[in-house]
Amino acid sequence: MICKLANYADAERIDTLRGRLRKEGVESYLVKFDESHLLITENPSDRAATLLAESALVTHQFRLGTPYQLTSRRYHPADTTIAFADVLIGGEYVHVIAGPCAIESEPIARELATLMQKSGLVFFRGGLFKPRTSPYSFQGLGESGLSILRELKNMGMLLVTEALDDRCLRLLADIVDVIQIGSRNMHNFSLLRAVGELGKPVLLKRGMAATLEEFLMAAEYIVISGNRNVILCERGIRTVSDHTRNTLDLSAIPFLKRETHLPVIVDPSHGTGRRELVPAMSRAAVAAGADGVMIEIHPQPSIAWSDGDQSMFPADLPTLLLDIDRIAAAIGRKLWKKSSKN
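If we look at the form predicted alone, what structure does this chain have alone?
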């Protein structure tokens, strides 16, 4: 249930109301959303519902019929757009986020960033902290790679990189533009709360075996913590199929676009694990309504330190961008490139 609070509701009165709800076994969250103060609960017991109905602090109540509430389009019908200076995610434009799976060195990172800028792209993805299945696999440059991120920032790139814990958040907070929460951490609720409180835009990846309801509930953790700038990322789920790394769930795109107001992007690199399939799945994602795709590129995929098999060759990027631009135009949208900004 979403309860809109009166303008005169002060901290003392709200705390008293929340305390009375807690005595009834009902947890509540105070959130500011569209300039309104909201008190969010699960569907309360009859006694708690009566308490809320009789409270002078509550001006409106909304029962949405879904466990995810603030992320639901039923509560907030308009699309959420996330602004980065003159760049918007969501709305008319489709974005391509690109870069290596893991940042390996400054020369490689600069080479890829320069190529992306020539193609009009501005979002650079690259991991410094890598959660790997094997403890013997490359775990990322870690803190020693922060100087590379700063160099990319100085080049004018908008940075997307993954945080694994509170320490990562502290290290990345003043450098990166979008904090990525990877699939392995989709259910890390303390991290979701922390990144919500941080306030930076968040790219939330769907868990490997997560339902879409579970995915949206993970986003809800971030939003009730005070941050509505969440980008949902479909990155493939684990199924019985073994011809690809994961099964890219393209049907998730129209479902999420119907159910939530948050932007939705797709990661066909992790979704397939095979570079030759990435262009087709990128085209399909845009046709299905995605607000962007996030792809991995590397100048020499055969010797990449992480996920070389799914990394595209930089030389193939212009063709992919042209294809995406054509498909976006066919459905009334545009590929965002530096030359096309408003």
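Show the same protein again, this time as the form predicted together with a further copy of the same chain rather than the form predicted alone.
A lone chain is what you will see next.
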């Protein structure tokens, strides 16, 4: 249950109230969301609910019927939009976030960024810290690649990069625009809290066997820490279907758009693992209502250090963007391109 607190509720009175709840066996969480101070509990007993209802500190009570609360659209009906200067994620426009799986060198990164800029794209994805199944595989350029990120930033790109732990967060905080939390860390609650406290926009990927309720609860860990700028990313789950690397669960899009106010995007590159399926799945994602897609692209996929099979050729980008734009138009939206705002 979410309880909105009165403006005059000061720390002392709130503590008293929380102490009384605790005596009833109910833990409460004090959260600042938008401009409101909220007191949140899991499932208050009748006695605890009465106690809250009768408290002069509580001005509104919301019992949502779902385990996720702050991320629920029942609590916050309007879409959350995330602003990067004049660029908005979660609004009318549909975005294409592109870039290599891992940043391998400055020339390749620059080449891709230049290419993207020609197409009007601004969100560059690319990892410096790669979570790899094998400790013997390429783990990303790491700290030594930070200068490349700065270079891309200077070119005017908005950067999306994965963080694996506190150290990554510290290194990336001043440079990147969106911190990505990968599938393998969706259940790393310590990292979710840490990225919540950092306050930067977060792109949270669905765990590879996570239900959507668990996915929203992972987002709730971030939002409860004071950061509501969370972009949810469907990237496929593990199933018995073996023609793709993962099974892209596009029904997550309309389900999530109903259940939460957070923006929802799709990663068809990891979601299929095969570049020849990426265009169709990108069109489908947008048709289903996604706020964007995140796509891997590489000048020479066959020699990419990771995920070459799923990286698109740069030459295929314009057609993809045209198709996405047409699909977006068919449902009353528009592909965001730099020129589209000028």
